[in-house]
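Encoded as C-alpha coordinates, the following chain is the form predicted alone, with no partner shown.
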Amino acid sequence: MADPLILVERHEAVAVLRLNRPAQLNALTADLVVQLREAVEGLGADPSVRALLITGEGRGFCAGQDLSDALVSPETGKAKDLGHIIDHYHIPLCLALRNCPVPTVCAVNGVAAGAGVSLALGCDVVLASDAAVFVLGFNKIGLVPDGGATWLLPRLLGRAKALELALLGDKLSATDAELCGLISRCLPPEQLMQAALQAAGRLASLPTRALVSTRKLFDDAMQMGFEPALRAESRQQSLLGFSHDYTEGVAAFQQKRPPQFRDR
(Lines of atoms letter the chains of each structure in order from A and count residues from 1; the text may use other names and numbers.)
(Lines give C-alpha, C1' and ligand atoms only; values in the text may rest on other atoms or scores of the structure.)
Protein backbone atom coordinates (compact mmCIF):
# COMPACT_ATOMS: atom_id res chain seq x y z
CA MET A 1 0.00 0.00 0.00
CA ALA A 2 1.32 3.46 -0.92
CA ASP A 3 2.14 5.86 1.89
CA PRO A 4 -0.57 8.48 2.56
CA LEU A 5 0.17 11.80 0.88
CA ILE A 6 -1.11 13.73 3.90
CA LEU A 7 -0.21 12.73 7.46
CA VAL A 8 -2.60 13.94 10.16
CA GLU A 9 -1.92 14.11 13.87
CA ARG A 10 -3.82 15.72 16.72
CA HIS A 11 -2.51 17.89 19.51
CA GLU A 12 -5.66 18.46 21.55
CA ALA A 13 -7.71 21.01 19.55
CA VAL A 14 -4.96 21.48 16.93
CA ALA A 15 -4.82 19.26 13.84
CA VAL A 16 -1.41 19.01 12.15
CA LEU A 17 -1.31 18.20 8.42
CA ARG A 18 2.04 17.12 6.94
CA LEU A 19 2.65 16.96 3.21
CA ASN A 20 4.18 13.51 2.78
CA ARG A 21 6.32 13.26 -0.35
CA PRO A 22 9.66 13.99 1.31
CA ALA A 23 11.80 12.45 -1.45
CA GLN A 24 10.23 14.95 -3.90
CA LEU A 25 10.36 17.87 -1.41
CA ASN A 26 6.58 17.44 -1.12
CA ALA A 27 5.96 18.57 -4.70
CA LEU A 28 2.26 18.76 -5.49
CA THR A 29 0.45 16.10 -7.50
CA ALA A 30 -3.25 16.04 -8.29
CA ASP A 31 -3.79 13.33 -5.66
CA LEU A 32 -1.89 15.27 -2.99
CA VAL A 33 -3.85 18.46 -3.72
CA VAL A 34 -7.15 16.58 -3.49
CA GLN A 35 -6.17 14.84 -0.25
CA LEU A 36 -4.98 18.10 1.31
CA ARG A 37 -8.20 19.89 0.35
CA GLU A 38 -10.28 17.04 1.76
CA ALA A 39 -8.27 17.11 4.99
CA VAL A 40 -8.65 20.89 5.34
CA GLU A 41 -12.39 20.72 4.70
CA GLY A 42 -12.96 17.65 6.87
CA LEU A 43 -10.94 18.83 9.86
CA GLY A 44 -12.26 22.36 9.50
CA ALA A 45 -15.77 20.96 9.87
CA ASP A 46 -14.83 18.86 12.93
CA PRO A 47 -16.19 20.66 16.03
CA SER A 48 -13.30 19.31 18.13
CA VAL A 49 -10.73 21.06 15.88
CA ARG A 50 -10.10 24.75 16.55
CA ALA A 51 -6.91 25.35 14.53
CA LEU A 52 -5.01 23.74 11.65
CA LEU A 53 -1.22 23.57 11.25
CA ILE A 54 0.26 22.70 7.84
CA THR A 55 3.90 21.72 7.34
CA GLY A 56 6.06 19.44 5.21
CA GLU A 57 7.63 16.09 5.98
CA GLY A 58 11.40 15.85 5.57
CA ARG A 59 13.73 18.67 4.59
CA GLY A 60 11.39 20.65 2.33
CA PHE A 61 8.02 22.33 2.73
CA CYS A 62 6.71 22.17 -0.84
CA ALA A 63 8.64 22.38 -4.10
CA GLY A 64 5.54 23.46 -6.03
CA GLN A 65 3.79 21.52 -8.74
CA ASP A 66 5.41 18.20 -9.65
CA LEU A 67 6.01 18.70 -13.37
CA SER A 68 6.24 14.93 -13.92
CA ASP A 69 2.62 14.52 -12.81
CA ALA A 70 0.70 13.18 -15.81
CA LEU A 71 -1.93 15.92 -15.52
CA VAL A 72 0.56 18.72 -16.20
CA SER A 73 3.53 17.09 -17.93
CA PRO A 74 3.72 18.31 -21.57
CA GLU A 75 3.37 15.57 -24.18
CA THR A 76 4.84 15.89 -27.66
CA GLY A 77 2.22 17.25 -30.02
CA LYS A 78 -0.45 17.48 -27.32
CA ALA A 79 -1.47 20.70 -25.61
CA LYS A 80 -2.33 20.71 -21.92
CA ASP A 81 -5.03 23.03 -20.61
CA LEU A 82 -3.31 24.02 -17.39
CA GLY A 83 -6.14 26.41 -16.53
CA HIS A 84 -8.57 23.49 -16.45
CA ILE A 85 -6.28 21.68 -13.99
CA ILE A 86 -5.95 24.76 -11.79
CA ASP A 87 -9.73 25.29 -11.87
CA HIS A 88 -10.46 21.73 -10.73
CA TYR A 89 -7.60 21.06 -8.32
CA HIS A 90 -5.70 24.11 -7.08
CA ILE A 91 -8.45 26.71 -6.81
CA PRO A 92 -10.68 24.47 -4.62
CA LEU A 93 -7.71 23.98 -2.27
CA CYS A 94 -6.93 27.71 -2.18
CA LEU A 95 -10.56 28.53 -1.38
CA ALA A 96 -10.79 25.77 1.24
CA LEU A 97 -7.84 27.36 3.05
CA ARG A 98 -9.07 30.93 2.62
CA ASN A 99 -12.56 30.04 3.86
CA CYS A 100 -11.52 27.56 6.54
CA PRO A 101 -13.83 27.90 9.55
CA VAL A 102 -10.85 27.71 11.93
CA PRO A 103 -7.56 29.66 11.94
CA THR A 104 -4.65 28.18 10.00
CA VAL A 105 -0.90 28.19 10.69
CA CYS A 106 1.88 27.21 8.30
CA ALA A 107 5.32 26.01 9.40
CA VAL A 108 7.64 26.37 6.39
CA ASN A 109 10.35 23.87 7.30
CA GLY A 110 12.37 24.10 4.07
CA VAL A 111 12.14 25.27 0.48
CA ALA A 112 8.82 26.73 -0.65
CA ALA A 113 8.74 27.03 -4.43
CA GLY A 114 6.10 27.90 -7.01
CA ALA A 115 2.67 26.86 -5.80
CA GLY A 116 4.33 25.95 -2.49
CA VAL A 117 4.80 29.68 -1.84
CA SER A 118 1.11 30.27 -2.51
CA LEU A 119 0.14 27.37 -0.26
CA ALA A 120 2.16 28.75 2.64
CA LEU A 121 0.90 32.31 2.22
CA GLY A 122 -2.68 31.06 2.02
CA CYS A 123 -2.52 30.35 5.75
CA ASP A 124 -3.31 32.95 8.40
CA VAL A 125 -0.04 32.82 10.36
CA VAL A 126 3.17 31.79 8.59
CA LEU A 127 6.31 30.79 10.49
CA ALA A 128 9.48 29.62 8.74
CA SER A 129 12.78 27.99 9.56
CA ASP A 130 15.74 30.28 8.95
CA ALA A 131 16.98 27.55 6.60
CA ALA A 132 13.88 27.98 4.40
CA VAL A 133 13.79 29.89 1.13
CA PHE A 134 10.92 31.20 -0.99
CA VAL A 135 11.18 31.20 -4.79
CA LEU A 136 8.43 31.51 -7.40
CA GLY A 137 10.24 30.11 -10.43
CA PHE A 138 7.30 30.35 -12.85
CA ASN A 139 9.38 32.60 -15.11
CA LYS A 140 11.69 29.68 -15.83
CA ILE A 141 8.96 27.48 -17.30
CA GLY A 142 7.00 30.08 -19.27
CA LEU A 143 4.10 30.44 -16.84
CA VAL A 144 2.65 33.05 -14.49
CA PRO A 145 2.44 32.76 -10.68
CA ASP A 146 -0.72 31.01 -9.55
CA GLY A 147 -2.36 29.67 -6.42
CA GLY A 148 -3.32 33.23 -5.51
CA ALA A 149 0.26 34.57 -5.66
CA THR A 150 -0.66 37.49 -7.94
CA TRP A 151 -3.24 38.61 -5.35
CA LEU A 152 -1.20 37.89 -2.23
CA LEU A 153 2.29 39.10 -3.06
CA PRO A 154 1.55 42.73 -4.08
CA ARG A 155 -0.55 43.14 -0.94
CA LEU A 156 2.09 41.65 1.34
CA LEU A 157 5.21 43.12 -0.28
CA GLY A 158 4.09 46.01 -2.49
CA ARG A 159 4.10 45.99 -6.30
CA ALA A 160 7.82 46.61 -6.83
CA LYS A 161 9.13 43.78 -4.65
CA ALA A 162 6.41 41.40 -5.79
CA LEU A 163 7.27 42.01 -9.44
CA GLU A 164 10.97 41.59 -8.74
CA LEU A 165 10.39 38.18 -7.19
CA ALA A 166 8.01 37.10 -9.96
CA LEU A 167 9.93 38.42 -12.98
CA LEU A 168 13.51 37.69 -11.90
CA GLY A 169 12.67 34.57 -9.93
CA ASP A 170 15.30 35.20 -7.25
CA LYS A 171 15.26 33.29 -3.98
CA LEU A 172 14.12 35.09 -0.85
CA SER A 173 15.55 33.84 2.43
CA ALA A 174 13.22 33.32 5.35
CA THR A 175 15.11 36.05 7.23
CA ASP A 176 14.43 38.55 4.44
CA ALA A 177 10.85 37.27 4.12
CA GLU A 178 10.24 38.25 7.74
CA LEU A 179 11.91 41.63 7.31
CA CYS A 180 9.73 42.55 4.32
CA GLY A 181 6.51 41.28 5.89
CA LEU A 182 5.96 38.17 3.79
CA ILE A 183 5.84 35.88 6.83
CA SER A 184 5.12 36.34 10.52
CA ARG A 185 8.33 34.98 12.06
CA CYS A 186 11.63 33.31 11.18
CA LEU A 187 13.06 30.84 13.70
CA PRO A 188 15.93 28.38 14.08
CA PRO A 189 14.95 24.99 12.60
CA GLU A 190 14.91 23.23 15.96
CA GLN A 191 12.41 25.76 17.32
CA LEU A 192 10.03 25.91 14.36
CA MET A 193 7.50 23.18 15.17
CA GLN A 194 7.34 24.02 18.85
CA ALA A 195 6.65 27.67 18.02
CA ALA A 196 4.09 26.72 15.35
CA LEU A 197 2.27 24.38 17.73
CA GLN A 198 2.27 27.08 20.39
CA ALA A 199 0.81 29.60 17.93
CA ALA A 200 -1.84 27.11 16.78
CA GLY A 201 -2.62 26.23 20.39
CA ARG A 202 -3.08 29.88 21.26
CA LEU A 203 -5.41 30.34 18.30
CA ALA A 204 -7.35 27.23 19.33
CA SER A 205 -7.94 28.76 22.79
CA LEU A 206 -9.37 31.99 21.37
CA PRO A 207 -12.90 32.76 20.04
CA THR A 208 -12.86 30.99 16.67
CA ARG A 209 -15.75 32.82 15.04
CA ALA A 210 -14.26 36.20 15.87
CA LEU A 211 -10.84 35.16 14.50
CA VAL A 212 -12.30 33.91 11.24
CA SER A 213 -14.44 37.04 10.93
CA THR A 214 -11.30 39.13 11.44
CA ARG A 215 -9.58 37.29 8.58
CA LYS A 216 -12.55 37.96 6.29
CA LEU A 217 -12.68 41.64 7.23
CA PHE A 218 -8.97 42.05 6.50
CA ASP A 219 -9.35 40.37 3.11
CA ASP A 220 -12.46 42.30 2.15
CA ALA A 221 -11.03 45.63 3.33
CA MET A 222 -8.21 45.37 0.78
CA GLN A 223 -10.82 45.81 -1.93
CA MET A 224 -12.98 48.59 -0.47
CA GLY A 225 -12.81 52.14 0.79
CA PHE A 226 -12.57 53.26 4.42
CA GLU A 227 -16.26 53.85 5.13
CA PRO A 228 -17.39 50.50 3.64
CA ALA A 229 -14.73 48.82 5.81
CA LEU A 230 -16.17 50.60 8.86
CA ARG A 231 -19.68 49.37 7.95
CA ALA A 232 -18.41 45.81 7.45
CA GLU A 233 -16.80 45.89 10.91
CA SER A 234 -20.09 47.09 12.38
CA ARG A 235 -22.06 44.24 10.76
CA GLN A 236 -19.65 41.65 12.15
CA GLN A 237 -19.81 43.18 15.62
CA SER A 238 -23.60 42.99 15.46
CA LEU A 239 -23.37 39.25 14.77
CA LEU A 240 -20.63 38.50 17.27
CA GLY A 241 -22.24 40.55 20.02
CA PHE A 242 -24.95 37.87 20.30
CA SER A 243 -22.43 35.02 20.52
CA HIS A 244 -21.57 32.88 23.52
CA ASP A 245 -17.90 33.77 23.17
CA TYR A 246 -18.53 37.50 23.59
CA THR A 247 -20.59 36.95 26.74
CA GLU A 248 -18.01 34.48 28.05
CA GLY A 249 -15.06 36.72 27.20
CA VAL A 250 -16.54 39.70 29.05
CA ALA A 251 -17.51 37.56 32.04
CA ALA A 252 -14.05 36.00 32.25
CA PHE A 253 -12.42 39.43 32.02
CA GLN A 254 -14.59 40.82 34.80
CA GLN A 255 -14.12 37.73 36.97
CA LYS A 256 -10.35 37.62 36.28
CA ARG A 257 -10.41 33.99 35.08
CA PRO A 258 -9.40 32.20 31.85
CA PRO A 259 -12.25 32.25 29.29
CA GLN A 260 -13.75 29.04 27.94
CA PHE A 261 -14.55 29.78 24.28
CA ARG A 262 -16.67 27.31 22.34
CA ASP A 263 -18.28 29.02 19.31
CA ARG A 264 -17.38 27.83 15.82
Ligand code: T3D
Given for the second form:
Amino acid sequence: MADPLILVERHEAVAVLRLNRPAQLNALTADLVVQLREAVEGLGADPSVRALLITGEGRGFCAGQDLSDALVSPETGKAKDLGHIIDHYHIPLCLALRNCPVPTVCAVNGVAAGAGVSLALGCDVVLASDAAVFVLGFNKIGLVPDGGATWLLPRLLGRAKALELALLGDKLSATDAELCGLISRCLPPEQLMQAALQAAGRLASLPTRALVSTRKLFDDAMQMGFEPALRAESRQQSLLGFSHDYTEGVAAFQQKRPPQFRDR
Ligand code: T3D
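Please supply the corresponding structure for the form predicted in complex with the ligand (the preceding block corresponds to the form predicted alone).
The complete assembly is shown below, putting the previous chain first.
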Protein backbone atom coordinates (compact mmCIF):
# COMPACT_ATOMS: atom_id res chain seq x y z
CA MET A 1 0.00 0.00 0.00
CA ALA A 2 1.26 3.52 -0.84
CA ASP A 3 2.46 5.70 2.04
CA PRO A 4 -0.13 8.26 3.20
CA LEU A 5 0.60 11.71 1.79
CA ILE A 6 -0.35 13.40 5.05
CA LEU A 7 0.51 11.98 8.47
CA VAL A 8 -1.76 13.09 11.30
CA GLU A 9 -0.84 12.96 15.00
CA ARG A 10 -2.76 14.26 17.96
CA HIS A 11 -1.13 15.98 20.93
CA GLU A 12 -4.17 16.59 23.11
CA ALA A 13 -6.07 19.51 21.49
CA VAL A 14 -3.33 20.05 18.86
CA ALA A 15 -3.48 18.17 15.53
CA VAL A 16 -0.14 17.85 13.72
CA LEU A 17 -0.28 17.48 9.92
CA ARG A 18 2.97 16.29 8.35
CA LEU A 19 3.49 16.43 4.58
CA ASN A 20 4.85 13.00 3.69
CA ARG A 21 6.78 12.91 0.39
CA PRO A 22 10.26 13.31 1.88
CA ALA A 23 12.16 12.05 -1.20
CA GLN A 24 10.59 14.90 -3.24
CA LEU A 25 10.98 17.44 -0.40
CA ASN A 26 7.20 17.21 0.06
CA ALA A 27 6.46 18.76 -3.34
CA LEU A 28 2.73 19.25 -3.83
CA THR A 29 0.93 16.79 -6.09
CA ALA A 30 -2.79 17.26 -6.77
CA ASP A 31 -3.57 14.35 -4.41
CA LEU A 32 -1.44 15.83 -1.63
CA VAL A 33 -3.10 19.24 -1.98
CA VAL A 34 -6.58 17.68 -1.86
CA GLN A 35 -5.70 15.53 1.16
CA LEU A 36 -4.12 18.45 3.00
CA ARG A 37 -7.19 20.63 2.39
CA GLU A 38 -9.51 17.82 3.53
CA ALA A 39 -7.42 17.34 6.67
CA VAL A 40 -7.39 21.09 7.45
CA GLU A 41 -11.16 21.31 6.93
CA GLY A 42 -11.96 18.07 8.77
CA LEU A 43 -9.75 18.73 11.79
CA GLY A 44 -10.74 22.40 11.86
CA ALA A 45 -14.38 21.32 12.21
CA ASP A 46 -13.60 18.77 14.96
CA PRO A 47 -14.62 20.36 18.29
CA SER A 48 -11.84 18.48 20.13
CA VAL A 49 -9.17 20.20 17.98
CA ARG A 50 -8.18 23.72 19.07
CA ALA A 51 -4.99 24.29 17.00
CA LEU A 52 -3.34 22.86 13.87
CA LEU A 53 0.39 22.47 13.31
CA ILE A 54 1.74 21.86 9.79
CA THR A 55 5.25 20.57 9.13
CA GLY A 56 7.16 18.37 6.69
CA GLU A 57 8.66 14.89 6.93
CA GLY A 58 12.39 14.55 6.15
CA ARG A 59 14.88 17.29 5.30
CA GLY A 60 12.50 19.61 3.43
CA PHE A 61 9.32 21.43 4.37
CA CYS A 62 7.75 21.74 0.90
CA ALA A 63 9.34 22.28 -2.53
CA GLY A 64 6.16 23.81 -3.98
CA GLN A 65 4.20 22.39 -6.87
CA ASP A 66 5.52 18.97 -7.94
CA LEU A 67 6.91 19.82 -11.37
CA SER A 68 6.79 16.14 -12.41
CA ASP A 69 3.08 15.82 -11.68
CA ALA A 70 1.43 14.95 -15.02
CA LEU A 71 -1.18 17.60 -14.27
CA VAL A 72 1.33 20.46 -14.66
CA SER A 73 4.38 19.03 -16.40
CA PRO A 74 4.82 20.46 -19.92
CA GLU A 75 6.70 17.25 -20.80
CA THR A 76 3.51 15.24 -21.15
CA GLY A 77 2.84 17.31 -24.28
CA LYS A 78 -0.70 18.33 -23.43
CA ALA A 79 -1.40 22.06 -23.06
CA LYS A 80 -2.19 22.83 -19.43
CA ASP A 81 -4.26 25.66 -18.06
CA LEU A 82 -2.31 26.28 -14.85
CA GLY A 83 -4.90 28.83 -13.73
CA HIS A 84 -7.54 26.11 -13.81
CA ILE A 85 -5.31 23.85 -11.70
CA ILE A 86 -4.68 26.64 -9.22
CA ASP A 87 -8.41 27.44 -9.04
CA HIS A 88 -9.27 23.79 -8.52
CA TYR A 89 -6.51 22.65 -6.14
CA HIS A 90 -4.38 25.43 -4.64
CA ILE A 91 -6.93 28.18 -3.94
CA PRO A 92 -9.29 25.92 -1.95
CA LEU A 93 -6.31 24.89 0.23
CA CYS A 94 -5.17 28.53 0.73
CA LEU A 95 -8.72 29.53 1.70
CA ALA A 96 -9.18 26.55 4.02
CA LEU A 97 -6.05 27.64 5.90
CA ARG A 98 -6.84 31.36 5.93
CA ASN A 99 -10.40 30.70 7.15
CA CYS A 100 -9.50 27.83 9.46
CA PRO A 101 -11.76 27.95 12.55
CA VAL A 102 -8.77 27.26 14.82
CA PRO A 103 -5.33 28.95 14.92
CA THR A 104 -2.59 27.45 12.77
CA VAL A 105 1.15 27.06 13.33
CA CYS A 106 3.75 26.12 10.70
CA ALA A 107 7.04 24.46 11.65
CA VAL A 108 9.27 24.99 8.60
CA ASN A 109 11.71 22.13 9.10
CA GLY A 110 13.74 22.64 5.89
CA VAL A 111 13.61 24.24 2.46
CA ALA A 112 10.35 25.93 1.46
CA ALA A 113 10.07 26.73 -2.26
CA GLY A 114 7.37 28.21 -4.51
CA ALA A 115 3.91 27.33 -3.26
CA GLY A 116 5.64 25.80 -0.22
CA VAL A 117 6.57 29.35 0.88
CA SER A 118 2.94 30.42 0.40
CA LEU A 119 1.75 27.41 2.40
CA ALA A 120 4.02 28.27 5.33
CA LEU A 121 3.13 31.98 5.28
CA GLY A 122 -0.57 31.11 5.12
CA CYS A 123 -0.35 29.91 8.74
CA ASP A 124 -0.87 32.23 11.70
CA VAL A 125 2.43 31.60 13.53
CA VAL A 126 5.42 30.57 11.43
CA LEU A 127 8.46 29.05 13.15
CA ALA A 128 11.45 27.76 11.19
CA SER A 129 14.55 25.71 11.77
CA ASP A 130 17.67 27.81 11.25
CA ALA A 131 18.61 25.16 8.65
CA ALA A 132 15.57 26.15 6.57
CA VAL A 133 15.66 28.45 3.53
CA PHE A 134 12.88 30.23 1.66
CA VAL A 135 13.06 30.48 -2.13
CA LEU A 136 10.22 31.62 -4.35
CA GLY A 137 11.60 30.07 -7.53
CA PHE A 138 8.59 30.97 -9.70
CA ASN A 139 10.78 33.36 -11.74
CA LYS A 140 13.05 30.48 -12.77
CA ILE A 141 10.18 28.59 -14.42
CA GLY A 142 8.49 31.57 -16.06
CA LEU A 143 5.61 31.94 -13.60
CA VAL A 144 4.40 34.56 -11.14
CA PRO A 145 4.23 33.91 -7.37
CA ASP A 146 0.97 32.25 -6.35
CA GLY A 147 -0.71 30.64 -3.37
CA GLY A 148 -1.33 34.16 -1.98
CA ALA A 149 2.36 35.16 -2.16
CA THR A 150 1.63 38.39 -4.09
CA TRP A 151 -0.73 39.46 -1.27
CA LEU A 152 1.36 38.23 1.63
CA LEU A 153 4.91 39.17 0.69
CA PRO A 154 4.57 42.95 0.14
CA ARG A 155 2.54 43.17 3.35
CA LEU A 156 5.07 41.22 5.40
CA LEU A 157 8.27 42.57 3.84
CA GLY A 158 7.40 45.84 2.10
CA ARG A 159 7.39 46.22 -1.70
CA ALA A 160 11.16 46.59 -2.23
CA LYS A 161 12.23 43.43 -0.40
CA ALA A 162 9.25 41.45 -1.72
CA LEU A 163 10.06 42.37 -5.31
CA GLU A 164 13.75 41.59 -4.81
CA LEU A 165 12.91 38.13 -3.50
CA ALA A 166 10.38 37.44 -6.23
CA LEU A 167 12.32 38.86 -9.19
CA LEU A 168 15.84 37.67 -8.35
CA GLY A 169 14.59 34.46 -6.72
CA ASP A 170 17.50 34.28 -4.24
CA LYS A 171 17.34 31.99 -1.23
CA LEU A 172 16.51 33.70 2.07
CA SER A 173 17.88 32.00 5.17
CA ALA A 174 15.48 31.43 8.06
CA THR A 175 17.63 33.77 10.16
CA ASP A 176 17.17 36.58 7.62
CA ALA A 177 13.49 35.66 7.25
CA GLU A 178 13.03 36.32 10.97
CA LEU A 179 15.05 39.55 10.82
CA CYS A 180 12.94 40.98 7.97
CA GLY A 181 9.63 39.93 9.51
CA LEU A 182 8.70 37.17 7.05
CA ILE A 183 8.36 34.59 9.82
CA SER A 184 7.72 34.73 13.55
CA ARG A 185 10.81 32.99 14.88
CA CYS A 186 13.84 30.92 13.87
CA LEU A 187 15.21 28.16 16.14
CA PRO A 188 17.91 25.48 16.20
CA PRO A 189 16.59 22.39 14.34
CA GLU A 190 16.48 20.23 17.48
CA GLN A 191 14.24 22.77 19.24
CA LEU A 192 11.82 23.42 16.36
CA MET A 193 9.12 20.81 16.98
CA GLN A 194 9.10 21.30 20.74
CA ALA A 195 8.71 25.06 20.30
CA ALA A 196 6.03 24.61 17.62
CA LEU A 197 4.06 22.16 19.78
CA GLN A 198 4.38 24.52 22.72
CA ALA A 199 3.08 27.47 20.65
CA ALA A 200 0.21 25.36 19.27
CA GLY A 201 -0.59 24.08 22.78
CA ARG A 202 -0.72 27.63 24.12
CA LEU A 203 -2.98 28.71 21.26
CA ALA A 204 -5.22 25.69 21.97
CA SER A 205 -5.67 26.83 25.56
CA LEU A 206 -6.74 30.38 24.56
CA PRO A 207 -10.20 31.58 23.45
CA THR A 208 -10.37 30.19 19.90
CA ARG A 209 -13.14 32.45 18.61
CA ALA A 210 -11.29 35.60 19.72
CA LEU A 211 -8.02 34.40 18.13
CA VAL A 212 -9.63 33.55 14.80
CA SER A 213 -11.56 36.84 14.82
CA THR A 214 -8.26 38.67 15.41
CA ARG A 215 -6.77 37.01 12.32
CA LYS A 216 -9.78 38.08 10.26
CA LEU A 217 -9.73 41.65 11.57
CA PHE A 218 -6.02 41.95 10.76
CA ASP A 219 -6.61 40.66 7.21
CA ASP A 220 -9.69 42.84 6.63
CA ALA A 221 -8.01 45.95 8.09
CA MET A 222 -5.38 45.78 5.34
CA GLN A 223 -7.95 47.06 2.85
CA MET A 224 -9.64 49.55 5.19
CA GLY A 225 -9.17 53.07 6.45
CA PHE A 226 -8.64 53.72 10.17
CA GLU A 227 -12.25 54.49 11.08
CA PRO A 228 -13.76 51.44 9.32
CA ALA A 229 -11.18 49.30 11.16
CA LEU A 230 -12.26 50.85 14.49
CA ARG A 231 -15.91 50.05 13.63
CA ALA A 232 -15.08 46.47 12.62
CA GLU A 233 -13.29 45.95 15.97
CA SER A 234 -16.33 47.33 17.78
CA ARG A 235 -18.77 45.01 15.92
CA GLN A 236 -16.60 41.99 16.76
CA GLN A 237 -16.28 43.08 20.39
CA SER A 238 -20.11 43.27 20.56
CA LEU A 239 -20.33 39.62 19.55
CA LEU A 240 -17.49 38.40 21.75
CA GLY A 241 -18.76 40.35 24.75
CA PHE A 242 -21.74 37.95 24.91
CA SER A 243 -19.57 34.81 24.62
CA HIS A 244 -18.87 32.21 27.26
CA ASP A 245 -15.13 32.77 26.88
CA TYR A 246 -15.34 36.48 27.77
CA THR A 247 -17.39 35.73 30.90
CA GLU A 248 -15.00 32.90 31.79
CA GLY A 249 -11.86 34.98 31.13
CA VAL A 250 -13.01 37.82 33.36
CA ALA A 251 -14.24 35.43 36.10
CA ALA A 252 -10.92 33.53 36.03
CA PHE A 253 -9.00 36.81 36.32
CA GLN A 254 -11.10 37.96 39.28
CA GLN A 255 -10.93 34.57 41.00
CA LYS A 256 -7.18 34.25 40.32
CA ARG A 257 -7.54 30.82 38.63
CA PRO A 258 -6.70 29.48 35.14
CA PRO A 259 -9.54 30.01 32.63
CA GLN A 260 -11.32 27.12 30.87
CA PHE A 261 -12.15 28.39 27.39
CA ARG A 262 -14.53 26.40 25.18
CA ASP A 263 -16.05 28.64 22.46
CA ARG A 264 -15.34 27.84 18.81
O1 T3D B 1 2.25 24.47 -11.85
C2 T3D B 1 1.27 25.01 -11.31
O3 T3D B 1 0.21 24.44 -10.99
C4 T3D B 1 1.40 26.42 -10.95
C5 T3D B 1 1.77 26.50 -9.52
C6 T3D B 1 3.03 26.67 -9.21
C7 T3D B 1 3.38 26.74 -7.80
C8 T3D B 1 4.84 26.48 -7.54
O9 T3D B 1 5.12 26.04 -6.46
S10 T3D B 1 5.96 26.83 -8.75
C11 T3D B 1 7.51 26.45 -7.95
C12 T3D B 1 7.78 24.97 -7.97
N13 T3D B 1 8.96 24.63 -7.20
C14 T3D B 1 10.19 24.86 -7.63
O15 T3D B 1 10.43 25.41 -8.69
C16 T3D B 1 11.32 24.34 -6.74
C17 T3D B 1 12.10 23.27 -7.46
N18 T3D B 1 13.10 22.69 -6.56
C19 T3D B 1 14.24 23.31 -6.30
O20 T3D B 1 14.56 24.40 -6.76
C21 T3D B 1 15.18 22.58 -5.37
O22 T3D B 1 14.84 21.22 -5.37
C23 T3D B 1 15.12 23.11 -3.91
C24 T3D B 1 15.74 24.52 -3.84
C25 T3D B 1 13.69 23.14 -3.38
C26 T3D B 1 15.94 22.16 -2.99
O27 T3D B 1 17.22 21.96 -3.55
P28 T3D B 1 18.16 20.78 -2.97
O29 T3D B 1 19.46 20.88 -3.67
O30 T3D B 1 18.16 20.84 -1.49
O31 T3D B 1 17.40 19.41 -3.35
P32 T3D B 1 17.26 18.72 -4.79
O33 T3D B 1 18.36 17.74 -4.97
O34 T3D B 1 17.10 19.76 -5.85
O35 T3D B 1 15.86 17.96 -4.64
C36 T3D B 1 15.75 16.70 -3.95
C37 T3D B 1 14.76 15.86 -4.71
O38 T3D B 1 13.47 16.52 -4.69
C39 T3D B 1 15.13 15.74 -6.18
O40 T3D B 1 14.73 14.45 -6.61
P41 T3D B 1 15.86 13.33 -6.98
O42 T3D B 1 16.73 13.91 -8.02
O43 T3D B 1 16.59 13.10 -5.68
O44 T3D B 1 15.05 12.14 -7.43
C45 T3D B 1 14.27 16.78 -6.85
O46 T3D B 1 13.98 16.50 -8.20
C47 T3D B 1 13.01 16.68 -6.02
N48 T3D B 1 12.24 17.93 -6.11
C49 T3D B 1 12.56 19.11 -5.55
N50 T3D B 1 11.64 20.01 -5.86
C51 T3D B 1 10.72 19.40 -6.61
C52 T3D B 1 11.10 18.06 -6.77
N53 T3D B 1 10.38 17.20 -7.50
C54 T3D B 1 9.26 17.67 -8.07
N55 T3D B 1 8.84 18.94 -7.97
C56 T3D B 1 9.52 19.83 -7.24
N57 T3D B 1 9.06 21.08 -7.10
